[in-house]
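First comes one chain, alone, set out as structure tokens in the form predicted alone.
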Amino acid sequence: MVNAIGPLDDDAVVIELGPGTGVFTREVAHRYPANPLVAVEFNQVFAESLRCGMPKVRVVEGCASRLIGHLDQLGIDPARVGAVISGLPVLSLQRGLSSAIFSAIAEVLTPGRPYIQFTYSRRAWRRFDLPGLRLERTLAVWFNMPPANVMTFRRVGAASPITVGD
């Protein structure tokens, strides 16, 4: 997942979302000390773990779909953001609430940032139009119980929706 990032300059913010229990977010913070971490997390009892464990992350407890505002709130410009990471469910969430984080994720990246996700069925995101996304690549994950797909999306010009295919 965080392979997948990429370079970035220092004041670039990395987004990620559904951070759970912050495996990825230990990950993200070590590789990335220069760069402002804001994880989005639903669940409060996550969100406060977050917060108490890692002081240095700027942990919004609220919902995907509303990153634009969550940036506002924290007086980030979403011109700023370099990257987002997401652990989220996605496959298993109401079509709707889907739709509205990948609109969310396209809003807030210019075109040639990353939109990277941690699945465990490619095969599943043939059902979604993802808006001004396009599918750059896929990393099976062998080692992972069961195995995993890491998905590159990235955020292209227009934001009509672009379906992602086999």
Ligand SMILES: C[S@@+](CC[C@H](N)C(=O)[O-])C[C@H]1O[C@@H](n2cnc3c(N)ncnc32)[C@H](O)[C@@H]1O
The other form holds:
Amino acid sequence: MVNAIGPLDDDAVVIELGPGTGVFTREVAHRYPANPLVAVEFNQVFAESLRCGMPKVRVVEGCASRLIGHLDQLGIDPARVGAVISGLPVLSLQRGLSSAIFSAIAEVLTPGRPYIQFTYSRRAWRRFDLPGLRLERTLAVWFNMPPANVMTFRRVGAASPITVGD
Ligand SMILES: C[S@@+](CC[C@H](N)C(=O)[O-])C[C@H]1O[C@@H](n2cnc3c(N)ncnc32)[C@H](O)[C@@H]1O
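Can you return the structure of this protein in the form predicted in complex with this ligand rather than the form predicted alone?
Complete assembly follows, chain above in first position.
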């Protein structure tokens, strides 16, 4: 997941959606110590635990679909967002919510910046449209239990509907 972020300017903000227990969060903080990290977590217990364990991370207890509002409240200009990574259980979310999350991600990313998503089923993603985001590559992680996939999307210039195909 974190390998897919790539090089970042020092003031670029990394956003993590659905950090849970913070496995990815800790790795991002370790590899990008100079970059602000914002974590948006719905679950109060996880959010508080992250806040206590990683005081430098700006933890927002809220919904990923409201990302633009969260950044606004933190005073962060979306133009500074360098990457969005996500462990959100997108395949289990209601369709309207996943669409709202994809729109929010596309809205905060500038063209060329990545959205990196963890998933257990690459195939199940064929049902989604991700306007303004292009699937660049899928990496199978066989040593994860169960085996998983890391999907890297990239913000494209125009917000046109793009279907995730094979
Ligand atoms: C599979 S877990 C993430 C696993 C994480 N990588 C870890 O190391 O624990 C998914 C997380 O997404 C959070 N989540 C689910 N829906 C959300 C939403 N709409 N907005 C923000 N977080 C959400 C859940 O509370 C949960 O912590």
